[in-house]
Every structure is written in C-alpha cells, then in structure tokens.
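Listed next as structure tokens is one chain, alone, in the form predicted on its own.
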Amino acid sequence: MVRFLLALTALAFTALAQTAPYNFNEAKIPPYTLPDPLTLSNGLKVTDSKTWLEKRRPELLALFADQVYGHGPAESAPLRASEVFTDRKALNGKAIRKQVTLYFTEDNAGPQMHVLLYLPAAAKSPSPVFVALSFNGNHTVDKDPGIAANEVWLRDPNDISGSPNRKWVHLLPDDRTRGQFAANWQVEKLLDRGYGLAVVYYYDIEPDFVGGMQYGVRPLLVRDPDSWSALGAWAWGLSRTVDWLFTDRAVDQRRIALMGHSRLGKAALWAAAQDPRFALVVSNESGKGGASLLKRGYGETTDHLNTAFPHWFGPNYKQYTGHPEKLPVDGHELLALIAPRPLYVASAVDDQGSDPKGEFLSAVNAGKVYQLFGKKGLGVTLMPLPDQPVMHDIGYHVRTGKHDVTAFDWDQYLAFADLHWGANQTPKPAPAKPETRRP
C-alpha cells in the first residue's frame, strides 16, 4: 500500500492532466500576444546587458513575485546544522556520501530538511553538483542501504472517502521502498562523468497538499504565509541547500547544477531566477506555471492549476483563473531570468498537459536576452524532432515516452553540464549569496 501511494504522489501531474479539460488542438489555440522581456515598465526598450540587470531584470522578479509566486522573506534565516554523517566507501568505493540535517529553528523537534551528497570518491579536486528536490524521499534515490530513510508524508490509507481532502498522515520510513526511483537519479552515471549530487525530500520544506503549510517554513519565515507559496518556499529551500554545500570543500562553488522535474521544475526555476549560485539550470517537463507559455492555451490551465494545486501559487495568481492572456509574465519571462547562465529545458512527447511546443516557443523567446550577453540562446527556431537535442548557450530536447525523468535526460543534461564545465573550460568565480530573498 505504501508503495502504491509513494507512486501515485509521484505521478499525480499526469493522472490529472489525463482527466482536465486541456485543449490539445493547436487549431483551437486562440490569439495571444507574449509580453516583451526587453520592453521597460514605462515601454522603453531594453538595448544592452546592463540596462537589462540594473532595470529590467528587478522588474520582471517584482512581477513573478507579486503575481506569481509571492514574496518570501526578505533575508533568509541562518541554518543550523546537524553533525555531517559521511562515508567515504559508499558504493562499492565510488563515491563519498554525505547526510546533514538543517534545523530551521531553535528547536531540533521543528520543520527541518535532510540533505543527501554524493560525490566521485575519486576525484582530485572540488566536484561540481547537481542539486534537485526529490518527491519520495532520500531513500527512494538509491539502493544504497546507507541513506537514512526519510519519513514521508501519505494520504491516510484509513481514509476512504474519496474526498479531494482526504486526511494525509506523516509515516515513518518504509524500507521497502528503498532505490524505488533509483532510475530516475542515476546516481552512478553522474558520479562516473565527475558530478555529485545533493537530494533533498520536498516535504521537508512543506508537505505538497492543502493545508501542508502549518508544517512547513512559511509560518516561521513570513508574517502572512498565505503571502507566498508552496512553490516559492520549496524554492528557498534549494537556495538553503546551497547555503549548506559552500561550506563543503569538496563542493565547486563555481559549479552548481539545478534539476527540477514537474512541479519541482517550476520551482527550480524561480529558485535559480532569485539565486546566481545555480549556475546551470534544467528545467524537466516543469509545464505551465514554469517553464511553458500559459498564454498559449494549450495544454494545462489557470483554472486547473488553481483549483487542484490552490497552495502552489501567491495570492494573486488566483485572479488569472480563467484568464491567463491577463497575466503580466510568462514562462520565457522566467527563463530569461536565468540569463547568461546555462539553461536547458526538456519535454515528453507523451506530456500533452505541459504543452511540449509551449516549453520550446519559451526557450526560443528567453534567447533574445541571452543574445544581449553576446550568447546565442537556443540556436534554432524550428522545434526539433523527438530525441535530437539542441545545445548552445540554450538547450532543448523533446523526449519520446511520458512526464518523468529518464536515463535519455540525464544522458543529455551531464552533456551539457560538459559542454559548459568541460576540462576546457574555465568556470568564473562563484557568484555571491544573494542579499534577500525578497525581488
């Protein structure tokens, strides 16, 4: 029965997506307009990279955090933590884990995160890392009978009422379950092509369900929690956890990766929007809300994002329920945010709901700031066929199969980590922590 539910948590985007009244029909997608990432608030035009950091940019994070994502705290809180539990023989010698805990209170019993590290054991000098939320759990990464098991958030098997709000309950680990999405990390892959990887179970942060949040950060962190959101916290988390790994010197400072797939897309996106440490970012099948253009009405709406997922989202997201042309921003808006920096983004083709074409349209459209950097953005304008990456400064594939991340993806993502950190590359130095948190 755990592993039941573990798996349907996991895959609740797609089961929604099957059964919502989507449009799949680009014949019935209706007029649109993008708004202009290079166009001022007082409708200047943007010409050149400094107007676009000291003005723009600022403006365009006022917006994804007023009508987006709301506002987080305007200084992050300084982390406890635990003792580092490290194995320098984990994986038959391969690699070299690490397990930390980082207390968000004073007191050990509150909300509190768990970080897992891998890095090659074998390498000879600080390591770049990936850095990704995972869904099920930090046990459910790897096989490994060394990861600590993580309790998890389910809904209450004793609750069969059918109802939306079903009653969740928080369990204590469920062994069996270890390594279960083992196929989704591919571990030993990273950690034979020189990354390590730092997992960190999302519930930690705030349980993914309405009404999480009284377990989460957002009430110690912000006066009025319902003035940020699920996705904004989940955000913030990441940037904790790069908090933690600048103190390991193990760790590339230059060198850290961000992944997110889905829902943790979306909110790998803001989180590298608001943080410079991420100096390379993938965004997975994150769809409408991230990486997607929502005013293209494909796929995913407003309507459904707010009525299924109403803790995602700030406040005033509500109000373009039903209206996304009334949006301010959008998806390219958001990519553009991580400009000049390395981004990639994926889509499936089987992955209708995130609208695959929007996810390329918005990687096209972030290119014209990249282009101000004197980077080439994505390269092409014509969507490329299934399996056949596209990798410049810009990258984007659509993967044959469903909304998931696979051994293909991760294949294509260390590439071009390579093709950005390779041995003839010289990475700049690491950017400084952001001041605030708050756009």
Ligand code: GCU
The other form holds:
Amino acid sequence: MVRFLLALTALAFTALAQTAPYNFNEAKIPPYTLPDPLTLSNGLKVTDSKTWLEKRRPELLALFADQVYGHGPAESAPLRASEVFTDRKALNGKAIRKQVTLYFTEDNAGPQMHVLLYLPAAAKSPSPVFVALSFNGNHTVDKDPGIAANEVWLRDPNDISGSPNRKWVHLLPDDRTRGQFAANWQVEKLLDRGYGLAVVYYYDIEPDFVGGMQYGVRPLLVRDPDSWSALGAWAWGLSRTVDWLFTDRAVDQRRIALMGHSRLGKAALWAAAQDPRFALVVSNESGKGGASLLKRGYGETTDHLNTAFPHWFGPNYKQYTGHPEKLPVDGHELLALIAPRPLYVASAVDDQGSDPKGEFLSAVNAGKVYQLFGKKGLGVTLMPLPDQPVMHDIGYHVRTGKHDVTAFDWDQYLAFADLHWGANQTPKPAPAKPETRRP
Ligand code: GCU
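Okay, that one was the form predicted on its own. Can I see the form predicted in complex with this ligand too?
So here's everything in the complex, that chain up top.
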C-alpha cells in the first residue's frame, strides 16, 4: 500500500514536471525571425569590428545577462588557492598532474572547488590547455589512482519515491567510480597531442538541483542570488579556474581552450562570451539555451527548460516559457559574442532535443560577425553529412550516435585547435571535406 501511494505521488510529480511534447517535424516549425546581431538597439547597422566591439557587443552581453543568464558579481578577484599537489610522473610519466583547491571564502572548510590539471610531461614550452566542467567527480575523468576523489552530490538512494523533487545528499568520495567516464575525456589522447586538460566538478560551484543554490557560490557573491542563475555561476567558476591557470608558467595563457558538453556547454558559451581569455571554444551538444536556436521551434522548448531546470536561468527567462519568439536574443548571438575567436559547434544525430540543425544554423548565422573581423565564419551554408566535420574560423560536425562526448568528438576538437594554433606534436590534419548534401 505504501509503495502504491508512493508510486501515485511519483506519478503526480511527474505530471507536474511534464511539459508540451517537443516538435520533431521540420514541416511543423512555425515561421520565425532571428534577431540581427548587427543591428544596434537604436536601429543603426554595425558595419565594422570597432562598432561591434565598442557598442553592439556590450549591448548583447547586457541582454543575455538581463534576459537569459542573470547578473553575477560586477568584479571577481582570483580565488584563494591551497598548496598545489604536483606529481611529475603521473600516467606512467606521460603527464604532470597538479591538483589545487580554490576557496570561495576565508574558511578552508567552507565551499570550495577542486581543479585537476594534466599537462604533457614532454612539453618543452608552455602547453595549450582545454578547460572543462565535469558532470562527475574529478576522479571519474581517468583511472589514474593519484586523482583525489571528490565528494559528490547524488539523489538520496533511500528515497524511493521516484519524485523529481526527491532529496539530494552529499556523499563522501567513492573510489568505485574512479575512471568511470574516462571515455568522455580521452586524457591520454590530449596529452599525446600536446594539450593539457583542466577539470572541475560543476557541483562544487553550485549543485545542480532546485535548492542547490544554498550550497554554492551564488549567495556568497551577490546580494540577490535569485537575480543570477546556476548556469551563470558555473560560467563564473570557469573564469576562476582560468585565474588560477594563469598563475602556472607551464600553461600557455594565449592558448586556453574551453570545452563544454550539454548544460555545461551552455555554461561554457556564456563563460566564453564574457571572458576573452578563452581563446578557442567548443560547444558539444549544448542545445537550447546554448548554441541552438530557440526560435526555431524544433526540439527542446523554453517551456521544458524553465519547468525541468528552473534554477538554470535568470529570473527574466521565465517570461519566455511558451514564447521563444519574444526573446530579444538567440543562440547565434551567443556564438557571435565569441568572435573572432575560433569556435567549434558539435551536434549528434540522435540528440534531436538539442536540434542539430538549429545548432548548425546558429553557427552559420554567427558568421556575419566573424566577417566583420575579416574572418570566414563557418564557410558553408548547407548542413554537412554526419561525421563530416567542417573547419574554418567556426567549425561544425554532426556525429552519428547519441548525446555524448566521444573520441571522435575529441579528434575533431584537437584537429581544430591544431589548425588554429599549429600542431604541437603531430602533423596538422587537413580540414575534412565540407558538406555535400542539402539538409
Ligand atoms: C537535458 C536538458 C538539456 C541539457 C541536457 C544535459 O536533456 O533538457 O537542455 O542540455 O539535459 O545537460 O545533459
């Protein structure tokens, strides 16, 4: 009986969390108009990079903060760092592993984030580094026994209600998950190609559930934490990670790449839009609220984002539930804020919720801002075939398979970084053939 009642409660909660089904039919996309990144709020057109940088870019940044990701602190000093724990012979001598704790307050026992940094041991000069947030503890990134295991947040295993509102608990480090997500990170591949990797478990910055805010940085940094957002806080954490990377002479400050998957891709794009130290940016299936076009009524909706993840976006985003057409911005403008830095957008065929074509069109439309800088943008307007990357100033691929980060994805990001920064230790791979078919 108790189980039955619990099941009923679970059903009721599920119904509450349910939103209108996504549209997956191209023929049923209502007509939509994308805002023009090159039209100033006073109606004048932007025709040069100076006006873009001095006038339009600040306008767009303010719009994204006001309407989408909320307002973080006006300024942030680098975080206080612990001693750095270094092993110069990690991964059988292939890597230098460094681990540091960055404290959010003066209290060493208070909220903090843990950075895991791998650098190629063979490097003769400062290394380029990919920075990324991880969905799971740092120790899941590789089997390496030297990675300090994180405390993690999980849904309370004793709560069997199945309710989306069920409790979360903070659990002690669990060594059984060491290396569990190594396939998503490809640490040795990066190192072999001359790249470092810096990872932070995103729950350290703010745990990702309704009510998680009280355990994260938001209440510590802004007077009204509800005027910011979880995505905003994660983006902030990425910039604080770079503050610390900049203190390490073995890191090449001019070649900091940022990679983010899914919700962490949304956070990565917002971080890169605000922080020019991210010199190359990769959005891996960041979807709606990230690279994709919300106004293109295909895949995930504002309705779903605001219902399933009400803590992700700032307070004004709620008014766009069911009304993406009213949003004054869209994904292509978030991408445009990264111009003229190299930018790669990736989709997956079976990740239709993210709307691969919406991600592609967003990359195409960001191109006109790249062109202000004499760059080419994506260089194609027809969607490439699956697994056929296109790489210019903007890169794009749609991989076969599901919502994930795979070795194939990393191969493209490394080739893209080599293309723009010069290969470190391997010959530069030729950019893959552009598209051949109409989407
Ligand atoms: C959900 C959500 C997406 C998000 C994804 C993820 O599917 O609807 O917007 O990108 O989670 O982060 O894995």
